[in-house]
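So this first bit is one chain, no partners, the form predicted alone, shown in structure tokens.
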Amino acid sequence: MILIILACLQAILLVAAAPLVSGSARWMRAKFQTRKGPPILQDYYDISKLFKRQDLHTKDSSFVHRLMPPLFIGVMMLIFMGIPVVTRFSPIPLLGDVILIIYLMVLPRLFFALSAIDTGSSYAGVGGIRELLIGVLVEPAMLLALFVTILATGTTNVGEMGMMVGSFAAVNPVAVALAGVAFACACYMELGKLPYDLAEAEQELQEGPLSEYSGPSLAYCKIALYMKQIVVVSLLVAIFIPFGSATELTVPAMALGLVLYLAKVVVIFFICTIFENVVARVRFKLFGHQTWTVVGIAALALVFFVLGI
């Protein structure tokens, strides 16, 4: 019962904190560029305004266009309920299976692209196709890195994988370390940051699928995209940086686990903000070249595992 309550609290906090993560990133980006920038809570203000506006859909759209926003949020909440955040083990073991998590992450991407094509807008359709292309390029690297970690730990449960890595009980530590590097690179590509994307620019193709959304539906989509960033980073932390998470259900241990989790997430997002402010935007056709580099790192990790290193 305690674990179920913990899982529900994780999902609620995910929704509540998602705009804060995006607002903090925008604020830090402005400081790096010596601009005043928006306040940290600006995304909360924007979302509250969207909820007060009318929800409109194109005449050519079907149920897919209306279903995508709540589906996106629901899937992100479901995934987060299975990821070990405070504890070293999954609150809901059934949802903590890494293969299930990958399949669940594909579902909103598919509906995200389908909803763009469903509008009948050529601009939104191009953005939707681009979203599918990103999935094809990034997901093989993530899957291969996770496959190496699964082989090294002997389990597909996120909590047990993190427990093996955190206790240095996983075989082939060099292979796991390389897999972690590949997974971290793939996660950064999924965050929608420079040099690959500029998430707050609505004229970019990344925001193309959202061009036909308005009102509460647009607010739900923005919240879901912010939630996805936290989910991706939390998955990286749970598997490859689990150190400090609570191994027992006591208040002191869980409080310490929460503090360390927040510290790790803040540090990761801060590093991402620094990186995106020192690089230039690259042409999208070069995106595939860099994803193949990440696949190469993951493949090297597999080679090291086979060699027993």
Second form
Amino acid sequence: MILIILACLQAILLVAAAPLVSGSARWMRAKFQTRKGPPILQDYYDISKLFKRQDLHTKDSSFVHRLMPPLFIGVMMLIFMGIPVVTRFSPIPLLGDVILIIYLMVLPRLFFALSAIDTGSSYAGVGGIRELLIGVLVEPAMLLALFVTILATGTTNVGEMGMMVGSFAAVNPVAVALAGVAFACACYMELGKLPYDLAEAEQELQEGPLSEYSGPSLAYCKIALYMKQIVVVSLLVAIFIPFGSATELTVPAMALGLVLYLAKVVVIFFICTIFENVVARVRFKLFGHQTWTVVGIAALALVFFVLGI
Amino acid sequence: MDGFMIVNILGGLLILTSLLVILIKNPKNAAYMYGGQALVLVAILATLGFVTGSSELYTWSVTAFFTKVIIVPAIILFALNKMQAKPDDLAPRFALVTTVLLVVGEVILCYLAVSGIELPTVAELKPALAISLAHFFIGLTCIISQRNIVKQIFGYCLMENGSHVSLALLAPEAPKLVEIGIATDALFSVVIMAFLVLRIQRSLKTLDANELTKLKG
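What about the form predicted together with the partner chain, after the form predicted alone?
Okay, now the whole complex, with that chain kicking things off.
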């Protein structure tokens, strides 16, 4: 029962905290460029403003266009309910399966691209196709990295993987570490940050489909995209950096787990923001080369697994 | 974690560093990276010496430190500085991922080859033995994948490092004379190759192996 409450709390907190994460990234970006920049809470203001606006859909659009924003948010909440955040184990073990999580991440992406084609706008359509292409390139790389971890830990459950890694029980430390590096690279591509996208201005690589959304639908989409960033980072933390999270359900252990989780996420987003501000946007055609690099790292991890180190 | 595990992990690091030597485009940076790889090699020799308790391996690691970490990169850096026209970063023949996957395949093949051999002395060190055997092929990969002839010298050096590690694994009690033979052999071949590269660069003004189709004596 406590675990179910914990899972629901996680999902609600995810929705509440999502604009804060993107807002602080924008604020830091402004500081890097020595601008005054928007306040950290700016994304909350933007979203509350969007909710007051009219919800417009193009004439030709079907139910897909209306369904996508709530579906995106719903799926992200569902995924986050299964990810260990303050605890070492998954609050709902059924949802903690890593293959399920990856496939659940594909579902909103498919609807995202479909809704773009659904609008009839050619610009959004191109954005949708690019979004799908990125999915096709990143997700196999992500799965390959996780595949090595699954082999090394002998389980597909996020919580149990984290437990093995956290107690250094995995027999192949080098393979797991390298798989973690590959997974972190793939995660960064999923975040939709600068070399691959610039979410503040017009969207080009990822998130192109947003161009035909307005009002509350756009607000939903924005929250969902920010939520996705937190979900991806939490997945990385849960599997590869689970150190310090609560192994039993006591208040002090969980408080420590929460503090450490927040610290890890803040550090990761800080590193991401630094990286985001020192690179230029990558040409779309070169994206495939970089996902191949991730595949290369994952293949090396597989070798180390075979060698038993 | 016991000493054998440390040797195996260092062997994994050896693969990573050799890959970096192959993949780094600028020959100067590759030379520094090669120095780093030789440092890993020295660590392997020293750890093996500690684990097996053989004093020869300590002397091996000391000589390897001087010949491989200092002298070989120094020779190549010296040759690079001597060149009048600075070598431009020649693009390799293969894409990055092709090289990585080739190396991955080679290591797995070598592991399969080694797993058939039963040797009582290296039962725990089989991964390290597979890695040292694979370095022969990794060196070959470096030679065929690079157009820059300076980078091709590193391919030879990688092969040589592999043979050094496998000798240390299979015959830790080998007399010093063998070791001196290996070290000086590598040293002189690098000197000769660096000299050849300098002459080629001076007379043909290129480091591109693709353009060296009609060498005249």
